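Form predicted on its own, single chain, as structure tokens, below.
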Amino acid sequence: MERLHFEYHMEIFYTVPVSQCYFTIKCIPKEDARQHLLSMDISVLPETAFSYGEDSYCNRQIFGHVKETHDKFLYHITGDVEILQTDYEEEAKEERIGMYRFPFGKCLPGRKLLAYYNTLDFSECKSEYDKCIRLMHRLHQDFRYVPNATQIETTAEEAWNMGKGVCQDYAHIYITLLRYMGIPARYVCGLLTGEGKSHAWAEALCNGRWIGFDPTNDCLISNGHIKLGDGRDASECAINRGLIWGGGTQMQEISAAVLQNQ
């Protein structure tokens, strides 16, 4: 077992003052067979009240309401996680496989991923396993990561057609030729050591299991991965959400540490 401590700082700055806003935070990590969550803090500034729960896709999330004038945000959440001696994130539920198995947001093939799909060969996989790790090379060689190439917004097909891009990109490039070669996957934000930011990966389907590829760094998930949601694209486990009055320009400076416990 290996036991990692976790922190995750953000602030948000606005150009003009906000007069109220609905937050949603969602940056606690996830429980399944690989990870167990030891212990957590969280602060909100301006301080009020918030509660906890989950999302459709049993991610865990903070809500709240800031109702006094603020001209910034803050959220800060530390903690411990026990990373299991599994190389599986949790069994399938057949009634929540159907979603990760077709094209969605922006994880939609077009022409120019088509034709690049058409040039794979796997034709010595003898599992849908083979086939994920022949994917996840191939594209780790062929994709090349440059930060801020891209934005948020991004489509799978628009970060392929560049030939560039970061974690986001690799994950959506790689969940869209999964889901068409027939492998349901799903989208995952979470933490990594060494990274100073959030990071992205993908989870696909395998006999029957759920198992962690990060295609940017051409690795299985390890020990150093945290995660804290999953989805069908990027839009579903964002970390930060909210609706504001006000504010004007923002500014969001973001840091995470990852680090072993001694």
Given for the second form:
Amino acid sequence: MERLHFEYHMEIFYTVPVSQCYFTIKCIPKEDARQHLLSMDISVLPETAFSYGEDSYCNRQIFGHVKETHDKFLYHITGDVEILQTDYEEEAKEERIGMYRFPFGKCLPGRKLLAYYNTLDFSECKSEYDKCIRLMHRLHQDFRYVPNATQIETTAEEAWNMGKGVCQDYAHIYITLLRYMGIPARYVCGLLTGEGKSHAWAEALCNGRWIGFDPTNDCLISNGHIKLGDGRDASECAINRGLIWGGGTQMQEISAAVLQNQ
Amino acid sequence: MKQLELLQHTDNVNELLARYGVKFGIYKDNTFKEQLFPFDSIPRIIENEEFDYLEKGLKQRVIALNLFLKDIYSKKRIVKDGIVPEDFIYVSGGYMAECEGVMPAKGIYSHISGIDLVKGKDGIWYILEDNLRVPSGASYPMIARELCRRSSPETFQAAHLEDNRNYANLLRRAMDYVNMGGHTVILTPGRYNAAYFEHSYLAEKTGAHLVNGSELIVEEEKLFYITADGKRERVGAVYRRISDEYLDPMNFNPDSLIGIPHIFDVFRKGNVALLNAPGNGVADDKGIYYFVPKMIRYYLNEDPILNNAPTYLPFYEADMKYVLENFDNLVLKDVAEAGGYGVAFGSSMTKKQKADFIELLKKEPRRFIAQEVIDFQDLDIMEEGRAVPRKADLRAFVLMADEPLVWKSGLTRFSRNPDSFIVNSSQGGGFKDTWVLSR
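Could you switch over to the form predicted in complex with its partner chain, since the one displayed so far is the form predicted on its own?
Starting with the chain above, the whole complex follows.
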């Protein structure tokens, strides 16, 4: 068992004042077999009443409406999480598997990704788990981690074409290929010790259980991973979504921290 | 029928319809054109007994479709039990993962269903398709009846027919049944929508407020209507005439300017009813159509009362074989298209078109269905003073309140082109009133 303290801070600056905005923030650690949220505090500025809810993936969210003019929007979430078991293994609900079996959104296999797939050899793999591990090693080897190489909107196929990207791209390519191989897979957004921003990885269905794989770091998820949300691709568990009136150009500052606090 | 006194008033009724703004707007080549929806005054007449039969069949079908939607967005028993392959759920453009685990008030998904039927030359009625998202068209026979009664009261004194002006009451019943507390509103995308006439007419007849997105606001997990003097009043039910993707820019298409931010979150919390519920597209998909008779057996343990047109799914090997062998006798439909688009008759393709199509079919078998061409009965329409036969279908309306209600009328659409089977209003067809005899 491990206790983790986490903080997530986001500030958006606008060059032109925003007269009102709607926001949805999905940045609350998910309660599941592996992790348990002990305490949490959320603040939003400009100060606004907000509601709590859950989306259809059971990702926890807050949402609200800022009605006063502002040129900066920020939210800050801090709390403590207990990691109950080291590796992530959750029994899958049968009615929530099919949706992760088919190509979706940014995870559509294109010509180049399929060509790559054809170079892979899984003949030694005895199980789905083996295949997931094998693909993770290969992807880690064949794709380069380059900060800022891609954008939020970049698809798996586009990232693969560039040959480089960030954790979101690793996760997208990974789940696209797993689904193509017939293994249900989902995108996970979360936090990680030693990482100054949010992190992304994937969960794949092996023998009826969801297992967390982190292709960016070529490892199974560890005590240091805090899961915030999941979905069929990054867009479905994006940490924040907003709708603004005005704003001009905007600049974002994000900081995150996960600390072990025994 | 040709002796009906009413027929002398056709031009008069059409003039009045134009004046009331009974128009159909269509987008073609990126421009918006409004066109009149031509009315033909020879009614489609359905005998009392025949309509009883239709009514039973329609209720059964809509009950099963509602159960299917409830099942698909929760336990998915029908998939688990192998009746519907999951390929037809998750790849369907109408499936919305956002609706997983969200239960609409009273478990009703399709409050207003528009079921399209045709009557074959064999005298048998066939279901052509189910419309469970935002089916339109009820207002046209409503207003046509009203104007015809005014033009020719004698005709209606002589005929014993069901009054169809009660549609507004049925709709009101369906809306009130699921209202979560507060006003009932009809949400329109605005006057440039193809069915704007209908939105305003139904609002007037049901007494619901006609609103656009900017008049509704979400506050503290509830939905409010902003009155003309700036007051906020709670809304408990929204008969929304905008499609799922534009409903809520915070949950669906972020570029939507006609939606209401967070309305879906309010719906999810059970604080407002949306008619029809989001996500219904997964049940009126042309691919799912094939499975409706199976659904009826599965959920209700009954034999389907109404027939589907004989349909084949190239997804299944045996059906693919049949389709390739009988290609010229079949009509092929792209499951992703609607409004009479994406429909091709095997017999009217050139050799090259046929070869290309078959190649595509083999590559994407899930994308198409094939159906026997139903030779449906012609109805007479008046053209330059003469009665001429044309293809026509019937859109029946089924409303779901504490019980399913079938409107004793319907929209009869006809093709003005004598060689065409496609009757959709977006393809330039016209309409008739539908008379259900009361005895």
